[in-house]
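The chain below stands alone, shown as structure tokens; this is the form predicted on its own.
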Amino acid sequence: MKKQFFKPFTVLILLISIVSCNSIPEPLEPVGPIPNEHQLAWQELEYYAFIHFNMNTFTNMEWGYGDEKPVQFNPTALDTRQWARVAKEAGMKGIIITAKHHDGFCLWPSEFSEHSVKNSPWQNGEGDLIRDLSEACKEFGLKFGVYLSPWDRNHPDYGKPEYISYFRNQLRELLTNYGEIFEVWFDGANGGDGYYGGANEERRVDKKSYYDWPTTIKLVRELQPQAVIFSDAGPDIRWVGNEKGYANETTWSPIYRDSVYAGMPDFQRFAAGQENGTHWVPTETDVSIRPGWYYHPEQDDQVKSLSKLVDIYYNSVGLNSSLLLNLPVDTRGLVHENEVANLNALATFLKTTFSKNYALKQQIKTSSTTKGYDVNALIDNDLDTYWVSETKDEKPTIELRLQSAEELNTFMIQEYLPMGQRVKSFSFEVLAEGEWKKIYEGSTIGNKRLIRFETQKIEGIRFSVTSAKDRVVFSNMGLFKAPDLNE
């Protein structure tokens, strides 16, 4: 029989589609509910501003009665292009305005209302906030959304059928005129006392049935299909049960979506989310940077320290949440002066700690790796690359050493999003003088999980996972170093 001999370009070939079928990877399937593109988005987003600035800046409350005058709407020196700049150089990435809240003051000139600035001696009543900030916001770079509350206490069809059209119509009105929306804010609070155009009295609402929440939320995405939707219950994004700026330790995305709904009275029941819930709806963390939620020039002096801003960083986008930071407006129409300093120094804080990550390019190993996925997608700053652990690995263990060793006290890590969320219990260890200690035992991921350790000469770490739903699949890994707080 005659001998065959492969040309050395076929053997190039053939060498070529070997390694390529072994680098192929294999098959990944989400694991319980996952985010939609405009979910994702806004998880990236992280940290941004609430502004409250209303009626109740003049009246020096914090929710109105609804017999407020338009004239009473006065600022001084108005500039929202102040605000996006503050915004901006805190490290914010957008800014969500109350363009009504509970009063029923609107910020605009509402076709549908005279309860509004057009009815103001602000600009001689040709002035609009909405189209004013929204065009700062782009000027600046950041995302614009708007806070419009379901609770009106100024109109007086509350509480009847023709108050819906009313609020859709101002709706309507808020997300055609204004350019793009990234988030559609809907309050909890709603019904009760009120003014209700001088009948003064009381009136409660089915928080459940009286909006009918199904047709305003279509509404939101046909007019705004990109902008996420935040209340109580969603249901896009959800609240994470308190004002205090702090996540639950452990919070799951995932939650049983159509048992809650916006106002209920034991919401807290829920707000860690549930590993099993049936839809994604990651929690936002709202507070306020001063007491109250509205500017009072009592509360000059009750600014958030850095070090607790700093705190409510860590307990908030370090847990699996993002940042909503209220800035409350003062009466000039400035964002208050002491408000600046503290958001300029915790912006100095974030950038230095987060500007060198001191995993990468460090030696790294794991125990185990499913076949066509990288190790170093743990490293490499891509949320788009991940590390994949091997099914019959049921407590997988990431060890990383660095080429020498450094003084450290912050480690991050982050699930991938699009495959779910999946741990559910894992441990960080230090080596430190040839020693592995034990730092911290923690639950879920999510998004981004912060750890902050004693500041120490560390040579790496190790981070194992005790307990997960399925494979555990992890985008980006790091290791920083905050910087003292001096205050």
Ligand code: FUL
The other form holds:
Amino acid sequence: MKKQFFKPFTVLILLISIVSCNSIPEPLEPVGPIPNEHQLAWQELEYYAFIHFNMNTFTNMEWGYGDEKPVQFNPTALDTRQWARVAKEAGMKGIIITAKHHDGFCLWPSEFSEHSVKNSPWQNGEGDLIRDLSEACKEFGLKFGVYLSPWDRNHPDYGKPEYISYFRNQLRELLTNYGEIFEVWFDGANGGDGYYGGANEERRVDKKSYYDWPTTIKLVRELQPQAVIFSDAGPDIRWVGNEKGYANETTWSPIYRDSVYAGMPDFQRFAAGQENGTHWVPTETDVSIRPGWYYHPEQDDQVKSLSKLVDIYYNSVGLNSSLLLNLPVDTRGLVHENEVANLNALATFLKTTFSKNYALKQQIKTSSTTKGYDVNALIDNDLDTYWVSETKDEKPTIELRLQSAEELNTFMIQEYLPMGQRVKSFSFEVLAEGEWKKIYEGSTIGNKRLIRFETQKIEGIRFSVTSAKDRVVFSNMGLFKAPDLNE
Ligand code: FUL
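Write the structure block of the form predicted together with this ligand for the protein whose form predicted on its own appears above.
Below, the chain from earlier opens the complete complex, with every other chain and molecule after it.
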């Protein structure tokens, strides 16, 4: 009998599998620690508001001693909807409010304290600012977060174990009664002199052991599992290491960590993160729009200018961080007009800049591509699709040519975070009048890297990774034209 090696059907199957084999993406393993789903969702927010408004607003202080009287809290025209509207129009994605600062005064009628709005003249003691603001945020489609100071200069038990139960009871109230919370903010400043129920003394605590942070963190997880927790070293997001609005040129999201507590003294080593860190804990850049965190009338003309705010934006959001911009609400209970003007100017600047991505639909080529991935994923404005270089390509390069030369000044690139942070160094060039010019050499990328350059007519760009932990995985790339900052 004659043997028939290839039946027509078998040939067809073979052909189909050869063709489809090329489009099945090669499996990819993450490198190092990676963000969890809540950190990933947080990462996309990028820009949101801090509001410092509390007893200090009325005493014209930054750190109240704790001996203030609830009667002093008396805003004349408090309107949390105005705060939310301002934040929304500014392009911010949420608001974090100082529910209790170091002086211990509570913006909600806590069952566990008399030192709260319930004993103030505001709304005859019937008000609940946390409720009002959480509702305003919901109405304006903003996320809502709370700052609860671990230090309490008013409470008689501060420094004793009893205070920790009080602190957790308060946290439970905040995380139970006001809907979904996106971020819980624990300040590192704690321990020192204070009123402490009339003791008027110095109380130092062991920041690491006194608060028993693991139990408190567990409580947050139980009540608001989607919330990210901020402190100097996380657990979920970490301090950028300064209050000026500037992240490090090198910013690794991974850090080495063997413990977590608010007020860790060695936070400086976390500012840049560590290439081979063990935990994914990205930075958050907190900065006030005025010199103070709280409102002081004498600072009315010191609201940061548009160009300063733009600089801060590029050096936080554009350096693998998120921008938590503080608005000191005034004694009326409103975001001051001077803030509103500059916030709106920033919103217009950002909208004008980023609404048109000149890289879309342009010709793009790369030095290599892992089988099954498409370079066009870089210019599809979709965070969930990504391009992968080949392992053997140690210096992957992306080159983009514009159909016609354009006057541009801004470049953007994003790593695909679910696969970990990989890039260690890169260089960026532009093609102008037929010549390649090196514009910038940098280190890490992470969630987003923004590069500004002098406005010039360019024909294309080249982005080269000069070292990486493994093959690189990018989700998006952009070319933009920012308006001139003539101030
Ligand atoms: C610091 C605090 O001591 C300031 O008063 C402010 O709340 C700032 C955001 O964090 O550590």
